[in-house]
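Next up: just one chain, as structure tokens, the form predicted alone.
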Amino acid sequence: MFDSLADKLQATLADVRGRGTLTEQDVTAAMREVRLALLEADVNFKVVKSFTEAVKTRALGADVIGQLNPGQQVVKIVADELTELMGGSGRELAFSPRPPTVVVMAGLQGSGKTTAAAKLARYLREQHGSSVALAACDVYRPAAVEQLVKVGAQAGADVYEQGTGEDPVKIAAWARDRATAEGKDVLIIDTSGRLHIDQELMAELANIKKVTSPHDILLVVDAMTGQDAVAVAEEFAEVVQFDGVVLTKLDGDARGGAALSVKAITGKPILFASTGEKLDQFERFHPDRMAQRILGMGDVMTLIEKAQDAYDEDQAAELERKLRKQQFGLDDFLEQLRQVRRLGPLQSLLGMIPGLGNELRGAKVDEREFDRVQAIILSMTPEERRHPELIKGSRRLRIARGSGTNVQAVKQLIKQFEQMRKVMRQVAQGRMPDLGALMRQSR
């Protein structure tokens, strides 16, 4: 996500930081660097001539120049300005105190609405538990409907439909009166879109916003189009009044165009970000965690909630006992990297931690180890998983056969879990292991 807008901005800022003073030539040339970073991230070039004077204004200020450690200080005010710029603070859905909430999900054909209205149907039954209705307006585009109804129930939200041959407009009052009948804490009304901005297209969510009062309007776009999905934003904006933006596709998006520019070239947030193929990977938008990590900081909070999600107090509670008794086994491992697989793409969540993005940047994680250890780990008796020093000779052969690998992975795995074992029996006896001992044992 935006590896090769952050890799260029952190370039440049690593050699600001570690200067220990600064003159008004070195600030102007950090924002040259920073300008072309930015425009070729595709950002607006509007937008970037905005935020570098914003930015060397601040840093050529009495706060910076001169102080004890500007670089530093430098950092912090860029980090500052990019989250003003994708929209401070954030915010969420208007949530009606009158149930149901009615939200409109607008954009173009291929944006991605339709799999982005079904994410935020999840998003708000998981975070909100909120009951929650799809309603099937888009009639024109081919399987449209059948598409909605098939993720609709992936992600446990009702779907209202009456298939292709109603206009959208009389479905979309229907489905209001439904979901109020119903008693729904939220409708999600999916509509038709174009593949350009029309006056059908226009007049049709006009009328539907009249039917039905929403009280969120979200405009979806794709993130990988950059300023063709701020030009989409603009066109909107002018004839729609949406309140916020959905970006889809960001976790393929390398330069960040778009994020980095829709909310100053329409005034209007973004407040979802889809980062991934699968339902669950969609999330809150925060800019300041967003910046963050753009400038190689970490999302600590992000990866936080993410570990909340997957926890199980009553997983964790028996862990902690089978630990204490020293009965912790290879089923128990395997375990906890199904936890740290529902987390999301490990590359992922490398990057939420500080520091590490940087020194990871560029090594590719290999997610089918994940599915290589656990192959290994399957094709185990349960005998062999609860007591790993059983697996000898032909055990090993018999386990290499069984999961597609070979004698040496087998023996490699066995070796870490024994380490790891090691180590987590010292910590629970209250005792510092020696880190460096391991390490050399594990060459």
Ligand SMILES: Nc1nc2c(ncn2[C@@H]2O[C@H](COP(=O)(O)OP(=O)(O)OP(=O)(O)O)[C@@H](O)[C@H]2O)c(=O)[nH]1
Given for the second form:
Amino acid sequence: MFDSLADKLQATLADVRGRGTLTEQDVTAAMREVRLALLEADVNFKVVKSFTEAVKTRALGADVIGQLNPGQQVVKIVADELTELMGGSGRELAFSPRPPTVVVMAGLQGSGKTTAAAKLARYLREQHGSSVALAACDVYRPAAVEQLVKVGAQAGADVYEQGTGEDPVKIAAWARDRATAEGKDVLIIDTSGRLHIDQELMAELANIKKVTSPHDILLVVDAMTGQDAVAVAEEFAEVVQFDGVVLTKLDGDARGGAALSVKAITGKPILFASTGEKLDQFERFHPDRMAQRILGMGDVMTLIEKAQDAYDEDQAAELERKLRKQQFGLDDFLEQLRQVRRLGPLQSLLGMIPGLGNELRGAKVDEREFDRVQAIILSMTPEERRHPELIKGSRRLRIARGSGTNVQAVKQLIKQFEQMRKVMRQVAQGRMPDLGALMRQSR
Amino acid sequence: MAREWRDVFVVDGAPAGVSGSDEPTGTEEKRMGPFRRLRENLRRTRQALRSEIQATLFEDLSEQTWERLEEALIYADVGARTTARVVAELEQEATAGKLTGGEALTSRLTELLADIARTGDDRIDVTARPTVILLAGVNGTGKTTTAGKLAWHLTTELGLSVVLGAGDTFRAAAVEQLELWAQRAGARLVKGPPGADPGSVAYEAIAVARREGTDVAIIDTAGRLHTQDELMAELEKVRRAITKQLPEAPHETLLTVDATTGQNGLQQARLFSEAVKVTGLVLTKLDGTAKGGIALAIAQELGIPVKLIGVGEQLEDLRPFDPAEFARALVAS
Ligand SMILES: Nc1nc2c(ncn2[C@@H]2O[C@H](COP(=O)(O)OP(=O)(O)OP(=O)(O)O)[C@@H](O)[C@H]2O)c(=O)[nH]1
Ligand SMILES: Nc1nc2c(ncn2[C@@H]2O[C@H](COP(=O)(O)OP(=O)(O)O)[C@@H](O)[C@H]2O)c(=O)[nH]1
Ligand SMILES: [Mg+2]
Ligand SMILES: [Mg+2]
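Could the form predicted in complex with this ligand be shown next, to go alongside the form predicted alone?
All chains and molecules follow, beginning with the one already shown.
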């Protein structure tokens, strides 16, 4: 995998430190690296061109002082510029003063429209207490209606469908009337996947727009999309003037440069991020995080937020107290592991930590390791869990047998636990441990 | 000329159920459909790229030529690395005086790209009874659709009987989707109860094929991201279940890659291959404007050949992959 951009730039700009400012030559050299990084992240090459030119102007003559080294300085400028470009106006979903608010989901085949429609329904129900209906206007793909009926039920939304015999435009108009009659707050229309060059189907989409006068048309874009994202976005923008973008499959390791391409070309805001197949894996889009991701800088903010969501305040206070009093035992350790696990697959968490992302990208995280650790701890007596130093010889053997592991595994776990306890004590005392060193140690 | 079905599929002697003539009666019409579709698609692809490269046809080879060439390849999602390699090779040949003018450059470029695309064994051997074909890939890339189209082609073009195994037991209405494809293709469907273990469904589908003397079993699976360890482990389990039923199976493990996929496609191919030993790609959605250049990077870096291409949502929209034609579509012909 590629070195992090900051490291590369640091090598390129090694001798800038002494001089204190970035010269034209420095910037040109730096932009070559930036260009490669953006292309590698699938940002459209035309967008890359105009973007690097803009950044070049800003970076020229920038002072390299203070905390950041020149490489970091350039990355910061690039990241700031990217964030600004992707954020911009920050338009929200538009709600109609007179319900129902009508939302149309559109996009290429398989981009995630149906899933996103159900996710949005669930999101609006939970966040805004809206009553939501979903309209099944994909009459082409086999079992598309059945799919929407199922995910709609999971989302707690009514699904309006007329099977596959009717014309999608008619279904859309009918659904709008029905949503009005039934006093729904929001109607979300799921449409079939279509190629931007399919004139017939693009005309159909324009007609759906005409008969339903939607307040929001959302283009659903797969985060793994390559250079073609520009052509797709341009065409959908021209035919239906969509209002915002949903970026899907962000739970993978794609850098997601398509987000930048689409925003740069159409100026439409990215409103939501879809991060999994389950309906609750859906969040507001954060341009700063996306900028860091495109540049391969990890995603600390998301990680922190996820941790906050999954974290129980009282437990946290209790943990802190235990750490201070040095009463942190294996029971607490197990609880911590369970909490981490609730955040999501470990692999995706690692990708969010800057510096670790690239280093560990190829590394395999064995989720079953959790089960083994859990089995070992649960095979200990409460006394042993509080005082692992008691675990020697025969106790070790008993625990190994009880957990179906071996003595070596038990030893290893206790050693890791001791290390971790040391680090946590440091954290509790306000000292930041060297994460990188820790990772290297434990491998 | 494009490759024909019989160029891709290895069958025993004369294919069963189909008369000896090269043009089975009544299929002429059917054949023209997909062909026209493909040609139209390729023409569109060419037009886009031709405008990128056109200048090279009239100019001497200059710095600008190389830059434009680079851009054209990047635009096709070939990726920086493979692009750099191709351009360096051409530049070297030009310096050595082997290439003069845009015309020579274009034809050499096409040749080079086709050579990269031509890797490993790109045929599909369907002589085993039953032959088991496992379909895997990232969410929404076209596994189920490919399963349906492939079943239909094996039946109509080669006269083989097919069982479809509904191994996506996770996504809402995935079984119903495959069921409809099975009806269209005239194939038998084997499914489990809702939420069934995908390995058991695959196992059962092959058992049915063996019992009933069906020629080919195609196993659909749920879409998954290559980064999801638990789901990749599940896929490995499906593969093991298949092998348990039939030791030499799966005979073919096809990875569907969406032609609009960017550089992430390489990592997809790498990790799926590590998990279930991918034997070939199906490059889907080539009927759009995306060029599918990532397949070149995959061929180059991992040596996995493309075997089939998807060019639409209808039964007939599956074609054998033709490296030369693919290369010509990437460049102007
Ligand atoms: N990993 C992951 N998978 C997703 C996400 N969003 C959707 N999917 C999956 O991607 C596949 C396609 O999603 P759909 O919602 O059916 O997409 P669609 O755009 O409606 O597809 P068509 O109607 O067939 O054009 C399904 O397997 C979904 O489960 C996501 O954010 N992450
Ligand atoms: N235009 C086009 N669409 C395709 C092609 N192959 C599949 N699709 C569509 O892409 C979407 C996802 O396909 P599906 O087979 O459900 O993907 P799976 O999730 O991998 O099984 C569906 O809407 C299909 O109709 C293709 O070659 N061209
Ligand atoms: Mg859909
Ligand atoms: Mg499927």
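Numbering follows the first chain given and starts at 1. The model shown is predicted, which means the values in this text are computed figures rather than measured ones. Each form is matched to the other, and the largest set of C-alpha atoms that superpose within 1.5 Å is called the rigid core.
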Rigid core superposed: K76 CA moves 2 Å or more between the two forms: yes
K210: CA shift of at least 2 Å between the two forms after core fit? no
Return yes or no for A181: a CA shift of at least 2 Å between the two forms, with the rigid core superposed? no
